[in-house]
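In structure tokens, one chain follows: the form predicted alone.
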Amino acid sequence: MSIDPHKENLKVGVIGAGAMGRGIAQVSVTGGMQALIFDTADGAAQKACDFIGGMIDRSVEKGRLSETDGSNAKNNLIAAEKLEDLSDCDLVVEAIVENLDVKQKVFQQIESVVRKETIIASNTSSIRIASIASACTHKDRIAGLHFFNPVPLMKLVEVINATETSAETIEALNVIGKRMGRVPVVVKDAPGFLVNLGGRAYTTEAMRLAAEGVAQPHEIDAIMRDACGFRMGPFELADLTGIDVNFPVSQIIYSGYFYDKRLATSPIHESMMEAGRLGRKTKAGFYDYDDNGQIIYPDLDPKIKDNPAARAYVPEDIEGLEPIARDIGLSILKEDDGISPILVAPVGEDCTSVVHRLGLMSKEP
């Protein structure tokens, strides 16, 4: 037997009431489900539906949600006292701490008060749900549902189909996650998923740059979000998720990979969780926040120029790179100046490997 993911009064118990649990309740509520948190902090519960109340009523303001669909919403969101309050619920989603250990005894817990039919999800980011589901009784209704920071906004939502995740399990978490308005992508149970596999990069080769100090995290920020069009760049982000999730889930997917070396995350990412400067959640990380949460970004430095550089050195022929110079308004140089911008394109090899093969290094002592 398994739920009807369709049905008018479905409901999903959240466990957790941090920035991910109070956006995975704010969505279900908002698509006409009910939404029950419990968090063993107390009054945590009860902060995180007065939270998403002013969020709903911020959506009504803007024209987002009806009055009608937003009053709806915040009478389907309960604050539960006690983890047996979702002994009823269709679907408990945990979004905790990422350590295994702890995971597994919530599951256990979830497990004895919810119905055999009931669906048991994770918001894990990174550890493998088969981890997770080894220390359940039904491992056939568990599966992931992993969310992204901020929720009502990032509308991708990763349904990971574990070793014995059953085909109906991963059928009803796309349908619930069509209700909750987001774009469900089944992907395999694999450390880091889809997402936070293909995403190493944009955080990892960032920690690099800014620890062999090519460039401040600030200016690395700003080029990837002016010149590269992200919306935030890799140190904003960082700081927005907390170094001390994104630091674990670092480890476990470098270590999930056995070690490969193109997955290792940079010792000053270490240095900034050992430091306690966690990020927009302790009002200090890779930048310093204000009382309002928002950033305080360094003075830019003086000798930067604002003017955009007019010519570039291309020092091989790439197809297509020349024309794309161009089309940016820059003419291209015969040989390197010394001054100009240098465009190249390491495609299979890293930036060093390919500054070594074409004697690009700085003649400067």
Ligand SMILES: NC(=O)c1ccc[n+]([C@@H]2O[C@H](COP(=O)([O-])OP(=O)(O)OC[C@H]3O[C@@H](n4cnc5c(N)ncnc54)[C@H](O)[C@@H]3O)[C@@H](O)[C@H]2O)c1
Given for the second form:
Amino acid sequence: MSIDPHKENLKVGVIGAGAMGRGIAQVSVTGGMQALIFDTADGAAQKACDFIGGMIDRSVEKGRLSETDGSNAKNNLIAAEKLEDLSDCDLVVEAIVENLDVKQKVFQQIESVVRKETIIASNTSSIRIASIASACTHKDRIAGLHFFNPVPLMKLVEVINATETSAETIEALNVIGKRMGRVPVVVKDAPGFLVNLGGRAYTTEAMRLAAEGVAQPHEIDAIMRDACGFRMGPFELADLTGIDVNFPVSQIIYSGYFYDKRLATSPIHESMMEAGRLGRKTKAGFYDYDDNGQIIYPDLDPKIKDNPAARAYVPEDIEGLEPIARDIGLSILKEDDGISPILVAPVGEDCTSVVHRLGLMSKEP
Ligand SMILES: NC(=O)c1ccc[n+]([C@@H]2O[C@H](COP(=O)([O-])OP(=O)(O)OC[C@H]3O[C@@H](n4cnc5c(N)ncnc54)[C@H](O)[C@@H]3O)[C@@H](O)[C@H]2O)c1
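Target state, the form predicted in complex with this ligand; input state, the form predicted alone:
Shown next: the complete complex, the earlier chain at its head.
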């Protein structure tokens, strides 16, 4: 027997009232469902409800939500005092620390309080769902429901189909994901799933470039943001996600793919973790932050800032790189002049390997 995902007053339990738990609870109530938030830290669940209430008020002010929908959503938000308060939930989504042992224990606790058909999902970024489920009794109702940060803005949600997850559970999560206003995509239960594996190089290559002293984090971010059109650079993203999330995620994916070197992060990543510079949440990470929690950007070298590149050298034309460079107004040099940027497209290999293969390291920067 499975739950009815179309049920009007569907109850979603959210465990963990951090960045992700808050977002998941918010999209649940704006999607017309009830959300009960539980967190072991004192007062954290209530603080999360107050925060979400403020976000809903802002949506109403901006006309994105009607007053009635806003007030219904706020009424559907409940701070749970104990885990047992989630006993009649139809779905429980866990969003606590990225650690297998801790998640397994919490899943066992959830199983001991909810009904046999309640779906239990993890928002884990990288841990195999089958590993979490191995500690549980009814594995067919266990799956992944992986949202992205910030949840209300990021439409995608990965529905992770583990070896023993039932078809009914996956179907129900698809329906509930849509009710939350997301776009659910069913993916396999592999380390990093789809997005965190596919987008791995955005983190690992950036860390490696910074570790090798090729460029500073704020310079790499400026290039990815301002020249390549990404919403955030890799270090801004790492600080937003939290180093205590993305460092373990990097380790789990690296070991999960049997230490494939292309997936390795860099020691500077671990240094941040060890130093407790966890990003925005500690107001210190790859960046420093002001009292309002805004990044304090170091000045960009004026040579870069005021004189954007007019020429580039393209040592090999992979996937039409040269036409793209021409399209953005660069003139292409026949030979490396030693000062202009060199454009490469490291498809299927890492940046360091391409540079090595093409003999580009021997030239002065
Ligand atoms: N931060 C991101 O960008 C992001 C994106 C996608 C997925 N995730 C995943 O979501 C999960 C949570 O990440 P986050 O960034 O929200 O973390 P966070 O540190 O912001 O919040 C975690 C919360 O869980 C609470 N908690 C810890 N142990 C608990 C327990 N046993 N029972 C109840 N509450 C407990 C903590 O008090 C804290 O409030 C992780 O698995 C992470 O990998 C994070």
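Numbering follows the first chain given and starts at 1. So that the term is clear: the rigid core is the largest set of C-alpha atoms that superpose within 1.5 Å between two forms. Since we're looking at a predicted model, the values are computed, not measured.
Given a core-based superposition, decide whether the C-alpha of Pro341 shifts by 2 Å or more between the two forms.
After core superposition, the displacement of the Pro341 C-alpha between the two forms reaches the 2 Å mark, so yes.
Quick check: Gly32 between the two forms - does its CA shift reach 2 Å or more after fitting the rigid core?
It does not, since the Gly32 C-alpha is displaced less than 2 Å between the two forms after the core fit.
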